[in-house]
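Take a look at this one chain, the form predicted alone, written out in structure tokens.
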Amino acid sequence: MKQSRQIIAEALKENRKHLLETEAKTICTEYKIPVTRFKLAKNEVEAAKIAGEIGFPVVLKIVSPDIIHKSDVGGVMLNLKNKKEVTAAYKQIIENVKKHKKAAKVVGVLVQEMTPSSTEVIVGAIKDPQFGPTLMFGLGGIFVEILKDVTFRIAPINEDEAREMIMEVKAYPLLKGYRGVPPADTEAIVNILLNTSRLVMENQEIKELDLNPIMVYEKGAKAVDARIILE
């Protein structure tokens, strides 16, 4: 049995909608969406041994069942520069869940790579009631949030639909460099696209899956955060 069909079955059983982040980046991984490295730490003492075998800097997030907006209780904690800084953001994220949230069951504390900045652009998926698993990408930031940029696509897509729904963002001038900005690898988002597609149509459960931001480099790309919500 593919470990996607465990954790979402799991979750099911459990009636559980939102997936942790550990388990949603689980799920990537295994259908090749790259990811930022990450690992659960359950203590302190865990998280500091992770992040050093991750590469500093790193990023540490709560992993709870009742907490969805992390930022919102304190549960974030950005760019730790060596494990005395894990250690002490690993105690001060505990504190301020208990202190916002005291009934959320806490699983552990993400860890996780600081990618370095670059060229921001989301991939998602709903579960439309009439055309069910349909695709969504847009370029990130601004784009989304106050512009609106993106493109929809029926799932599934081929390789064509893919390269089209990348091309068709007003703002996809930007991905082919400026001002200095190297231009960023569009093959690496249209593999998302393909493998995000495969994702889905596989997983009829998935109500909601959103990879935001997506760091995309020169070669190569990175998806920072991973939400998925079933139904």
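Let's compare: the form predicted alone is above, so bring in the form predicted in complex with ligand ADP.
Here you get just the chain by itself.
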């Protein structure tokens, strides 16, 4: 897990606690956690070129060490269908961010594959002062934010514990399928939980990790956002 160690060491050397989405997703990829295809663009011409390579529609997101909640500052633009829309969105994002935080350092804009919306789940980890790395699971949106319908396990977890976590939340029936909505691929979530467990056990500098949201499909799952905070 060389790349992950390198990314974390570099961030700590630069005194950065919040990893960039590019860095967090590179770490996820190294631990076989599926994420939306992405590439960093440094200007709008590059963004349009990358979008063409990835395939439309795409999503653009601000990459800045000074911005943690990207959509709060107009730093996320979804469903961009052609190069013209990508070029305009790039400029708009930079403008939005600068309006919100004039001194924000901009690394670039992340161009990524737009994945279809689906059932959203959240996998997280926190480092408990007493128990060490601890994993969290819940369904996305209101289930976590309002109903606090989440479950925890101290890492490392095994396959049985990962399955228990998924079945334990009150919203579990939604993953089994309902009224014409097909069942979600819970085995894909099990794999993400196991890989996240390994990730936080092998990188003890991680204070918080958030894969929010992960889109879960009939077959497979994909994290669209990844946030890592170091101690």
